[in-house]
Structure formats: C-alpha cells, structure tokens
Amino acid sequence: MLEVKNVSKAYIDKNRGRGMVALRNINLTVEKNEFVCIIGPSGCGKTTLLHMIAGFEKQDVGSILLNGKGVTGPSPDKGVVFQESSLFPWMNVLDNVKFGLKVQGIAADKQEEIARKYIELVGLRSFEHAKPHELSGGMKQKAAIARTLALDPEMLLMDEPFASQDEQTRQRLDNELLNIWKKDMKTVIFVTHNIEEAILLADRILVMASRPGEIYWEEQVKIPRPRYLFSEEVVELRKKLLEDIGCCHR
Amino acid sequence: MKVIPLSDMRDKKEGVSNYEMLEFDFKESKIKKIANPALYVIISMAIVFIIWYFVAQWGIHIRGVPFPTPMETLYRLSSMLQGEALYGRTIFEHLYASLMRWCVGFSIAVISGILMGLFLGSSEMLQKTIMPVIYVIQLIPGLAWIPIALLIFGLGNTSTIFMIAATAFAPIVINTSGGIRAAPTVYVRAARMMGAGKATIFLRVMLPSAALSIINGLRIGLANGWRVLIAAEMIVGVGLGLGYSIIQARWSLDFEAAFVSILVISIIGLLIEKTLFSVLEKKVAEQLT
Ligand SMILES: Nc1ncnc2c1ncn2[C@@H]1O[C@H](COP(=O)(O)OP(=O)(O)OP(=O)(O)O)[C@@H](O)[C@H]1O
Ligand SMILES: [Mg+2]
C-alpha cells in the first residue's frame, strides 16, 4: 500500500530569484493492486509527484510511505517509465533491456530468457540489435517500458508511456498493460493526458488542477472489465469529466 | 535481397521503380567513399598555397624580403626528403625525434588527464574546489612553460615531454570532467531505478556518455601538445626535432629549411587528427549512439 501524506513540493528559479509551489498538499492511498490513473494539464505536478512516488525527489513537507515504511530513494520494486526517452543510447534494444537484470546478479541465459520475453511483448522483437537512435519515439518508449517491465517490479510508475504510439498500437499496449496487471498483480499509478485512456484502465481516476497543483477530484471507474470506447458507460463518465469537473480546464 | 549500388536508388530517372521495394541492400562505391574526403583536403590545401603564394609574391616585391614561395618550399622539401641534411640530421630524423617527443607527452597527458578527469566528476565538490586550478593552466600560454620546465626539470628531453604533457593536459581533465558530470539526469535516474549502485553508474552510464567529451578533450589536447614543439625543443640542448629546426633556421636566416619545417609539421598534425581520431571518434559514435 502507498500513503501520500500532506505532500507539498516547491521549485525555486534561482535566476528569477523566485520560488513556485508545484504541488500542494497532496493526499493520496493506493491499495495494493490498484490500477490508478492521473491526469491534468500539462504543468500541473504529475511528473514531479511520480518522482517523489519513485524516490529520486523529496517532497519539502508530509511524508510517502510504501507498505509503512518512508521511500528513501529509487529502487527496482518501484518501476518507473520516463515521460522523456531514457533508454542507454550506447546500448542496443536487448543489452537495455538486460542491464537491470544484469545489476541484479541474475544469471546470464536467464537474463537472455526475459529480456526477450518482454520485448517480444512490446512487439519490437525484430528490432532487439536496434540502437535507440535507429528507432521512432513510439519505439523507444515500448523498449522502455519492457526494460521496466523485466525487472518485475511491484509498483509500476508509467508516465505518460503511450503518448507517442498511434491510436491501435495504445490500444494494444493498453490491452497488454492490463494484463499483466491482472496476471502478475502489480499497483500501477499511470499518468496521460488521454481520458478515454484513463477511462479505460484504472479503478480509480484522479483529476489534478495546476497553480498549485492539487488533486481536486477523484472518480472510481466501476465499469467492469474489458470496457469499450463507446458503450454508454465509457461515454457517459468521458462527458462527466470533460464536461462537469472540467478536467484539463483547471 | 537485391543489391544494388546506391547511385541506382538515388537515380531519378531509373531508380524510382526501386523505391517499391521495403528494404534494400546497397553498396557505396569505395572510390568515392576515398576519393571524396580527399578532394575536400585537397581544396583546401590549394587554397592554403594560392594565398602563401600571394603572400609571398607580396613579401618578395614589395616588402623586398626573401619570402619562400610554395614551389620552393615543396622543391626544398623533396630534397630534404631524398636526403639533404638538415643540421646535421635527415629530416626524418628530426620528426622521428619530435614524434617520439610528443608521443611520451601525450601517452603521459592522456593518462593522467582521464584518471583526473574522472577524479573530478566524480564529485561535485571536487569539480569545484579543483577545477579553477585546472581553468589557470589551460591558461598559461606554451612559451609560459619555458621556466617552469626549465626550473623543474633543467635543459633536455625530459623538460621537452614536460612541456607537451603539460599543454594537453588541462583540456583532457576539463573534457572528461565536464562529459561526466553533463551525464543527462534521466539516464542516472533509470540506472538507480534498476538497482544500479554508484560504482556501476559510474563505469556504465556516466562514463559512457562522457565518451565523445572525453575524445574532444584529446583531440585538443594532441592539437595544444603538437603547437607547443617548437616552443618546447627551444630547451631540447640536443640539435634533434622539427621545433628545433625552425629555430636554427631562424638564426642562420635560412627561411626555406623553417617553412619546410612548419609544413612537416603540419601536415603529419593533419594526418594524426584526420587518420587516428576521426576513426577513433567514429568507433566510439559507433558503439555510443
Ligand atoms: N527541476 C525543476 N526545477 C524547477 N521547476 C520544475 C522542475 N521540475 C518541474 N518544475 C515545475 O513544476 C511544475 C510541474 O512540473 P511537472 O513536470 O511535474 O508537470 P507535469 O504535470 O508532469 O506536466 P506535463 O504533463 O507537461 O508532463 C511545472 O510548472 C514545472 O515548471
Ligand atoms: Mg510530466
């Protein structure tokens, strides 16, 4: 279980010789297994809160506890999928995939074995020697996130990850997500931009307004699995969020 | 899958049916993979001699001064090739002498430069309280190094190599520190998130990404070293090295025997950056990116 507890978080411009609250008291539990999805404008903290989440930010004030216990920094338990590409350029597809279980001590076939059982997953297998720089950025963001996905970590931290995949390979990705969430039991926090998306995925959505940033909004999908983009529920909570709680408008 | 030459693609008026293909093997023309780099030195060699040759038509006529005309360099230079003594010396012997030189000095800056340099980067504290230091040497300019050499070392070889290591070195630190320490955030973070420790982010992800950095530095630091010969067999006391040649030539007036000095010079610096650091430079793009 992760607890956020009256997290708030400011950034100083040393040039302008100011300081921004990016997040203000930020309250949050997520359940073990839950599958929850934030969105929000652009600005409005979704970055800066994954981090603090993930261990390489600490919030000014309030506390982050994982299952009771403080997060002190990053670790493999808490996957995190970069909103910018983060793949090693100096490594082709596989090696990328590989180093965390290489860091891991985990044997060398074994490592072969996952690495390319997440990649065929991500559906890049024929670009496994590919170097980063040789792939779109659609690819490069689903060999990030098998790389992520190889360590098998209990919490998964997804920011934005589909953003630059065309509409049927989201889907897909989507569908795969799902399942392996449902399979492999893992608490996913994901960030987008996209509420059909969010829709689509989670138990439960929160709304996040910017200037400051606050989550003023919490939704509980309780469509039941596998929902479609256009059966009236869907429809129905797409028009409550654009329409009446005015997501992306705060 | 088909080969065809690259020309045949690129071909507007018979190649465009080729483009209904998906993937294609191709072979570039190994002619004028060579042929066109050359052209390209060779061009600007021209442009180097037609404005020598101006300016040297200028000093003869105007001026009034023996000014060594390109042809004359070149004709001096065969010469010196098929075997006139320079000082005593072959010409080869006199660049053998100043390569040696500047390979000991260099090997020496390379060596102590990286580890410095990865010293350095290794902590931001570090980069700060030692980094202005390295700032100040770069500074001082090659002549600057003369009695300091002199003062550690006294006259001969060993204040020479002294001289060169000391020109390349500040560049090689600055470039291995700065490549380190301007590691993107992101590729740190992703390392952590894996599990990665300090040791193994250093060696796998900061290292790495500091390697262009790192090459930059040397390519500088081999440019600074391979200046500062002349300044630095000023205090050679052994009559042996192109710098010293330039030197001698000056006193005795023989201008030629100094232009086909400068030109050696030159051209091998030419030949070191072109052959050994754009191969190594494009392995290392290779492998990196
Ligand atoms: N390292 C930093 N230094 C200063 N300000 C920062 C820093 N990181 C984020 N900010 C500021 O904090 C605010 C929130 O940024 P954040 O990246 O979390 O937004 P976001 O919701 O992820 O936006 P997007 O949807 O565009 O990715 C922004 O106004 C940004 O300018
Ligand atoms: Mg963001």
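Only a predicted model underlies this, so the values are computations on that prediction, with no experimental measurement involved. We call the rigid core the largest set of C-alpha positions that still match within 1.5 Å between the two forms. Numbering follows the first chain given and starts at 1. First, how it differs from the form predicted on its own.
Comparing the forms between these two forms on their rigid core, the Cα displacement of Y118 reaches 2 Å or more. After superposing the rigid core, the C-alpha of L178 moves by less than 2 Å between these two forms.
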Given for the second form:
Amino acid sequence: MLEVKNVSKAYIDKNRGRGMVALRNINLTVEKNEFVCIIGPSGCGKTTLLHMIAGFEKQDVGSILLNGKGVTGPSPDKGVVFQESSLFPWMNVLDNVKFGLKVQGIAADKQEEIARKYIELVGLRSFEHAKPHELSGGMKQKAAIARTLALDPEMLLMDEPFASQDEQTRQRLDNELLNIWKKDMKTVIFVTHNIEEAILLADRILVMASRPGEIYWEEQVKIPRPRYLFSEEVVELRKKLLEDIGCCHR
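Could you give the coordinates for the form predicted on its own, as opposed to the form predicted together with the partner chain above?
If you are looking for partners or other molecules, they are not here, because only the chain is given.
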C-alpha cells in the first residue's frame, strides 16, 4: 500500500550557516491493514518521516508512493492524529466530527449519520454535545480520532497521540485503539517513544537511529493479541528493543 524509496531530508540553519541531515536513505513498505509502530530516540526524525508520508513536508531525495501514486501533499486518503487533539473549542463533539464531512460537501443528514457512527465507535456516545473543555484529555483524543475516521481515510497516521496521558489512561486508550482498528481495519502508522506501547499495538516495529535518521532495525511482532506486559514473550521483546535503541544513539 505504501512505499518509501531511498528518501532523505535535510534542513538548512541559516543563522548558523550549516545544514543538518534529518533522514537518510529511508526505505520501507507498509501493507494494507497493517499496524506499524515507529520508535527511536528523540531527534531521530520519526515525526519528520510521518509528516512526509502525510504530505505536509517534501522529501529532498527519493519517492513516497501510496497505492502506486506519488504523495504530493495532504489528501483525504491519509488521516492524521497529532499529539494534541486540535478540536475546535467552540464546537461540541458532534460538530467537530462533522466538520470535515461538511467541508467535503456531504449532505447534512449523512454527516449526522457518519459522525454518530464514529462517536459510538470511539466510546463517546452521550458526549456528543459536550465542548472540548468539558472533556478529559483522553476523551479529546478519542474525539479527534473519530473526526479523522469519519473521513474514511485509507491510512491513519498517528504522531504520539497518547503521549500526554497518564500511564493508566494511555494503556486504556491503546486497548481502545486496537479495538477500533480491529473493527475498522485501517492501515496504521503510529509514532511513539514508548516501547511497551509499540509492543502491545504493532504487527511490526521499526527502530530508528538518529543523526541522521535511519531505519536501524525492523521487528515482526508475532505474539498473539491480546498481549500482556508481563508475559515472558513481551518481556523478552522489550529487552531486545531496549538494546536496539541503546545502539541507535550516535
């Protein structure tokens, strides 16, 4: 479904009079309905890579293909969930989820039907008329996920969406995200700093090294779901990934 071929990205710091290579020679493929997590040290270019796949930034070298077509900018087939929910504070949950559908020119009654379907899917039924300031952080992120899913993208790109949550809330949201993924079967690329989160969620984990950012290691996660943090298989994989990430610091 997604092909990233020989992609590199550099930035120029005009004030310091020098450049920095953020990503170098990135190659990866992602299959339809696959759940891929990307982990690595801070500054390794995880978010930059995600933004290029989303079409927010342009690579300097190489190509990014979605279903055989080059990614040239943002498009409805790629939905993005950021670290912050980015909900419109003056709109309630229902209107936030309906917003993108309205922009697309979908009929009002169909907007309502689709929005309520995804509000139900993320577990926010009975909160349709709540404003963002009336929601917890986790509920805001679920509303943001509903808004993205309502547009029916082929691929869901998630940039540390639960990083600001406490540990209990994050684990609950991870489990709920897996349930949503099983029902809706989107292709997901999920950026995280949290090794346990990656193990619990992913079909495949990509470990990135930094300066410049490269894919250092790839791990297929063959542990059956649901996965338990203290199972022997998960503990062993966590140790291995910690060692891999330790080797990624340059």
